[in-house]
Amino acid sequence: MTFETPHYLQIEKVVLLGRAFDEYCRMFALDLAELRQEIILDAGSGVSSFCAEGTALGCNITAADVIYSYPADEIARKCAFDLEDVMAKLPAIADLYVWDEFPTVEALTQQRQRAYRAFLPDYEQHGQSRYKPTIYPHSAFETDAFTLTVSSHLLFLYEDQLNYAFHRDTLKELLRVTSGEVRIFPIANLKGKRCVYVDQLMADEVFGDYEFEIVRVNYEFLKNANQMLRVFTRDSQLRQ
């Protein structure tokens, strides 16, 4: 008997890749003027580099994520692994991906390299008075402290290694702490496909009160990885 293997990145837990400050821009239809008015959290932010560069542009940003009760070069060690690591992978599986912004896996991996050079230095600068340890689906974050959640490449993505309780209750706390919106990015899994957890949080009576909008956005390197998920209350909208 034979067995085929699965095409599509094939990983066994949550690795860190960073992206930049213009993708999120991106990912999320996120303009600067308007980001300078925010109070933002980024939510499993990784190694990414949106709070170092959006910090330095005037935003009000702080990051959380489980890695951030690590030391530099130990998260330094673990994300240059898990880049090589991935990078390798994906020839094998290249046309699963959009190959416009990136059109090799070298000019991938600069870019990736980039933005977690950019994390590295303002993360041991500022320590957790902006990067704040977290394990989801708990914070320690007060009711209401931000105007604006973004996660990317947490939430949907990793479907098969966490589960709908998982997604459930981090959105919940994520929309504790939030008193505008949040903004999940993508809403595809890891095979580029709609995460079957969107229908089911949407469905949810635990989010009776929210209103969820999908969003086509400007940003697509998994092919149909290329919406976001808005999850909002009426109230939220009207005071904007």
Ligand SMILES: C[S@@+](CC[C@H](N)C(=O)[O-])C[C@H]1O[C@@H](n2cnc3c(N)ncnc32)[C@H](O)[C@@H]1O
Second form
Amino acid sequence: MTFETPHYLQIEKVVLLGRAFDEYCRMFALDLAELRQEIILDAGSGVSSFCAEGTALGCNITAADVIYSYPADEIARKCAFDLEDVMAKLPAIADLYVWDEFPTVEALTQQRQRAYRAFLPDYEQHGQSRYKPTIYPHSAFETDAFTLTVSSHLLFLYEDQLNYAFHRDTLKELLRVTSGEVRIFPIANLKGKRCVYVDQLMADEVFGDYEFEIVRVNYEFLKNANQMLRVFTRDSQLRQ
Ligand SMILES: C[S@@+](CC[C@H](N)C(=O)[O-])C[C@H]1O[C@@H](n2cnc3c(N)ncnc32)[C@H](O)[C@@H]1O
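Right, and the form predicted in complex with this ligand of this protein, after the form predicted alone?
Once more the chain from above appears, this time first in line as the rest of the complex follows.
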């Protein structure tokens, strides 16, 4: 009997890959002028350069991630390892991805390196004043501390690794600390299929006071992972 290798990115846990500020703008359909008006939390920010680049551009951004209790050199080692590991796996599953923006694995690797190399010096310089060690679903932020929370490539994508309770409790926590709205990208799992938790969350009575909206955005690397989830109350959504 032969067993076929499943045809999607095989990883055991959430990886340390970081995206850059311009990618965040497209994933969350926000421009610099809009971002400058908000008090922003980036939940599960990891080695992304969104906080470092955005703060340099005049935005008010706080980053939260489980890795921020570790020193920069340890994070640097781990993200370089994860990047190499993921990039080595991509050629075999290249058909699952859109190679427009990053035409080759090398180009993608360079973009991910650019992000973490912008993150690391900012992390070393500003430490926990900007980068808050946080293990979701819990956080230490005050209620309504932020007007906008964004979370990229943590929820939904890792459908096989993170269960429904984690998604529900993390979203509850993100909404507690956010007076405006929460935006999550993508809503697809690693196979490029809509994560089953999206509809479960939208139907969960815990979120009965909230409105959900799925928005197609101008960012797609994993095929079909081109939608963002907005969660807000009627009174709280951002001005568009
Ligand atoms: C794939 S990375 C995404 C990083 C960034 N948001 C981006 O899109 O570039 C996922 C991040 O989630 C973080 N993470 C995983 N589980 C977490 C948890 N329970 N609490 C906080 N962060 C977590 C990881 O440490 C990692 O940095």
